[in-house]
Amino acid sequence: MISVKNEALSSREYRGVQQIVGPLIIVDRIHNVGFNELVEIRTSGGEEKLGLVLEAGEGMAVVQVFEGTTGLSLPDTSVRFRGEALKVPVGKEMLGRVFDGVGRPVDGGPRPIADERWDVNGVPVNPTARTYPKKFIQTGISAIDGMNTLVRGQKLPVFSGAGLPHNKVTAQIVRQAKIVGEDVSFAIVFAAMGVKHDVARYFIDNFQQTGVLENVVLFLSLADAPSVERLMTPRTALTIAEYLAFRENMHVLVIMTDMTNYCEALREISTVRGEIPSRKSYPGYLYSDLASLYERAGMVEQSTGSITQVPILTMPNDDISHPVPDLTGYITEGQIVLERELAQRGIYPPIAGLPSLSRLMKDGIGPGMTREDHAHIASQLFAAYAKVKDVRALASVIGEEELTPLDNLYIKYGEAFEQQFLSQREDEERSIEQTLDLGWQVISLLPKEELQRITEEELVKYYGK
């Protein structure tokens, strides 16, 4: 917590800094300041920049500068500590707007006029005040809705790799995500960190052309922006989401891409500060830092709104045991994994059938939410596809001509599952009924006696229909 200061201290300006190291400046001979305190920095030419206290000690502070330290000099730089944390204006007027990583408009529009400004670091939620996520969010993508269902209030990351179409999948989720069967307000907060200019333009144009931008708050921290800004982008986005969810009682889907870029920025700042590195040179507090973001999802008592998170992250060298996906998997409730082999075979979206998992799926499906057969058909699709993997491995050893007739049926099912159920066009939106019917269509390629996870009543009602 930042202590309250009188106006004399908050307006006091210090001239000259002790040291400039990358995006950091070190200031000494100052009054005692607080961690995460906002700082105004003025260059010798009069340019103003913003910074944040990263480390505070007796009469000194380490400040990270949002716009970078270019143009700063040791004797001529002026520093003023604001006596408060970084706050952003919040309001429904921010829907349909595009901002940079710290909430400044980049769409040519004016700064939003808001009655309130909220601390970007959020307010800790008492765990006992949380309510359990239980209701379904439809993305229109069969591989997610049918097999790895997204539940309102859940944290469900997407694990991707370099060159895989995670940006297309992300944009499709933004365009198609909705709550079905309820008359509720729904919004999307989109945060992009370290993305290239062409990727940022792709997202903006895509959302504008499809008409969804008016229901989206877009935060873009580009690849050429200072790494410090990249660290603030998800916090700024989550602050707006908290306002919309818990003050305006809206259901908010927060999409953050790419969390690996965020972690790279965290590692860069940690290295500049001279901290002792942990796994692959990431700071030892990477887990708790990620948790401080992911745990801002959920639902709380006395509010009808919710925050659902879909963080997107790229796995270096497709390594799912890399610290970023590894720690993310511990904090979140499942993962959607994009598979390179499927992508190379032209299947979009290339969502892997077996490594993907939604741990809260069981609580968000069934009668009154999706359909009564959802749990059983999803389980059967998983089980049959696992058998397909075994049969394909066997065929690679003994040859397909040596397979049994039943094995050949599984091969046929596997092709249908991938080409018809998993694969869909980028502009194709499927309802949950269409997804489940398609699941029954492909599973009906197998004989009834192989379907051990489905009830007799469901077989009579749906098999072969």
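Numbering follows the first chain given and starts at 1. Superpose the two forms; the largest set of C-alphas matching within 1.5 Å is the rigid core. What you see is a predicted model, and the numbers here were worked out from it, not measured in a lab. Compared with the form predicted together with its partner chain:
- A displacement of 2 angstroms or greater separates the C-alpha positions of V442 between these two forms, with the rigid core held in common.
- Residue displacement note: G284 has its CA displaced by under 2 Å between these two forms (rigid core superposed).
- Annotation: Cα of R247 displaced by less than 2 Å between these two forms, core superposition.
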Given for the second form:
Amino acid sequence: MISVKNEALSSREYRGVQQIVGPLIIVDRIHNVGFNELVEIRTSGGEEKLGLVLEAGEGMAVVQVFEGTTGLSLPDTSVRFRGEALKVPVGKEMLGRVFDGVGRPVDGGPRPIADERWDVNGVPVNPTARTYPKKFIQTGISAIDGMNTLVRGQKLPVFSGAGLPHNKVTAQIVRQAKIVGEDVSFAIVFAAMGVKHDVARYFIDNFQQTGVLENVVLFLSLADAPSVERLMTPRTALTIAEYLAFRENMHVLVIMTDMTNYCEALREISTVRGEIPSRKSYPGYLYSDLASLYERAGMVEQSTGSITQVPILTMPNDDISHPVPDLTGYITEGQIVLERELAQRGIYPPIAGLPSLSRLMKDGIGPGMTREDHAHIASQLFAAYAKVKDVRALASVIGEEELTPLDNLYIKYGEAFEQQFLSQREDEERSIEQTLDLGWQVISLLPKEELQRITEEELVKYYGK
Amino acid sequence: MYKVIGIVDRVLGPVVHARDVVHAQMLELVEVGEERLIGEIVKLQGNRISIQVYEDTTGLAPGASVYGSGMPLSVELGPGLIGSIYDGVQRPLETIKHRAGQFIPRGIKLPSLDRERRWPFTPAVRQKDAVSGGQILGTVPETQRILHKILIPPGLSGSIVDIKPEGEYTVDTEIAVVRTAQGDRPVRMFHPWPVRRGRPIKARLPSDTPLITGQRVIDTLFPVAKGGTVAVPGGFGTGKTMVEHQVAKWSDADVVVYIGCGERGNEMTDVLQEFPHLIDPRSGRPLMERTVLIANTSNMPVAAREASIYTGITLAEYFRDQGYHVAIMADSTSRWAEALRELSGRMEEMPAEEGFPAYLPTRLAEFYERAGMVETLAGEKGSITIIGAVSPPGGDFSEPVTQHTKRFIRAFWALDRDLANARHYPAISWLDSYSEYIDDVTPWWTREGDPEWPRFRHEILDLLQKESRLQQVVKLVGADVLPDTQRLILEVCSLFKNTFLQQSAFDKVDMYSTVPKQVKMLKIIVMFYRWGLDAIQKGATLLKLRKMKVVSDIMRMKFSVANEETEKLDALAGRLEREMRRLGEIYDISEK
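And the form predicted together with its partner chain, for comparison with the form predicted alone?
Below is the entire complex, every chain and molecule, led by the chain shown above.
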């Protein structure tokens, strides 16, 4: 329970609520309640719950209850308005601890001694105070480093589907991510929303094995927790992340899984409130709401820390045009898309060649950062792989025997690209040089004339080497 | 100036309702609560009003006061706009940073134009001169590139009774006094203007000059005239923002207003950090010296996003009124439409398609109609070109914002997912895009480019259409069965796509192409087809054509020939002709 006694002055307690609808309660005969204010609710049995004011009217308020309204009764529920937005304690003490979705410890340990309490909603960063992310993070995964480079301060989600190894890929990123030639304090903030216990377990075990657990803050709002709590989980997690990054100057990697569950909780509340639905019944403000989370990644002036976000979401029915991946893609700086077909062919990591993208790649690669040939070889690998897809489509109609010799080379390149370049072991960490050399190795299966995106000098230096 | 006009009785996120209201006007600027959050009255009903608030309303409670300003939401127009970055309601973000740090606090109020800075002013009128609204009172060299013309506010006319001599003044100095029928009126170096009202003009003019963007696929295939309107729709990751950035950087507009509407903060930072270092090839000055930025990033309050489009277009109109050609980029209009939808929903209005309010098309039309080539009140020629990005959900162009936008624009640069996936940028589809300005700008191109330009352009578009049909066949049976004359079409189109349409935004040579370079490159590729067809008909094979030494030079000409040395392209065309003729001759002789 977050409670700071000396703030009791501003809080007002009322007994009895007028109406309970799903996760919402409507309280009347009240006075001076503000929008988005934190609410404490106590049942007749003495159970405490938290909520937020969604609508403030004269003498009434609509409150969403994070833990659900089970067990609440109209006359016996007491409601206390706290006179402030939801704030969470922040501090370095929180590293190595486990919390629930609204920041209460669930690891049996004591409440952390907070340095400060910060508003979970955050404050928008002034665009003029941002530092443009440019530092290459080596993940050791060729498909990411070579073709969809992650940079520090980026928000790069993993678009996955049910049954695809997004957790393995993310865990591998967490294990291997580093800035080459730099040794600095880093932290991981992990927010689980509506995922199963074993998924959380998998990550915790992983953190333990790599020995980073004392640098991790976990926020767990698992599948059996009330759905409304999920709305607060990423906000709480990002608030801690902001503290660690911008106050303590740490490099923070934020993993949020699964964003689809978060959006569903949002839809649930919206529907209960009778708001006008937009696509697939998600509220019209889904974009703004997601942006208020994703935009909290980045770097700011006067602070050497950074927040890099890797949200994970499962695309319902593998549909990338579903509102959740679609709006996410519009906000984030690229996406790592996992492909079922590759996974079924036993290729790990099954990172789709074409739809994956890193928008900040252009600024994080090249001489001095990775290698001078990086941009061109990456572009050429993409272009050639796009051609492979065409040739394969053709081959499925006319048969491989009928293909021209050049088309056959493309088929060979496609195989090599998937089996040698994309594919790697879960514990295999490739340096960026290894990745680029591997890229040259597979592209050299194609004749030089086909490589229009590469300069003469690069061909001389790397082709067929 | 502000007085209490009502009491808040309901807070619903960015929409606030108030009761017991006296003296409120529609679209009046108000301040709400102790924190004095800025808002605008959007609905009046009896003694009740609805306000859209431009800041986060957390903690705002019923009972708070509403303060009326008696005037509509306005922007300040005067020297100091260029090179600035503002939020959606023209608050100066740079100044806010110095005052409040990295984050944007609520309720902060700072003048949009720097009140301290002194500007060198040169008067252009004398005492007793008769003046009227829109007339030029004097000039201020705002940047080395932009001579800022101080205008008499529209609606004011009379005779000058006092004018300050040449010298340095701050923006709020009274530099002139105009005697009007209603008495003497002071005129400052800046004046306010309500954002939702278009600034008056003398007349609309037809436009026959293209806005040269330096992007080959745009200028050559789908040009836009100065004063035109364009929509750039595309799913996520197809490169809308890159197209907008490229046009902002390399177009030949005098002033660029860039509105980041509900997009990423890092993109604005990118512009802020990159533009001061990029040199405009035409003036030799940093690009920032002609750019104004409006940033309402996606995590900033949604109501200010709705206003940001109007703020941007009003600034554009002000520079147009000074006789400049202005290009305005709105990235993205879909986020603006969504803000409209969100506010409409909170006001419990009846929704139309996909939850958007029924007045969406009206609002879109109002915005795009503020573009155009005009004669200003001062009798000069100025224009506003609007390039609006559209972000259709799921990349599906049949959604309401794309469809309604299409009714009010005349050029359409459709971004294609498959092209983007193959990293073919700019991913502007040559099959789905169109430009209705082509007839308007053709005379210009034949005059400034090449008399044959319309024919070249038509020929290449025709080949692209043929190619797309041939590709259907190829997909079924492979390219091998086609005769060499048809495979030549595939070859030429592939060459055209790779060397001409694809343009690298990061390559120092390729990032923009001048008109002569574009025309000559186009010509070489068209000639490759004509001469190649001739050679094949004489008996040469496509394989021989492909193996010509000149081909690899053509393939790399966009990188190897700088904009200043297009004569190298003439030499390349000459070599192509010679090699082709030689090829044709071999076969001609062997047949005989």
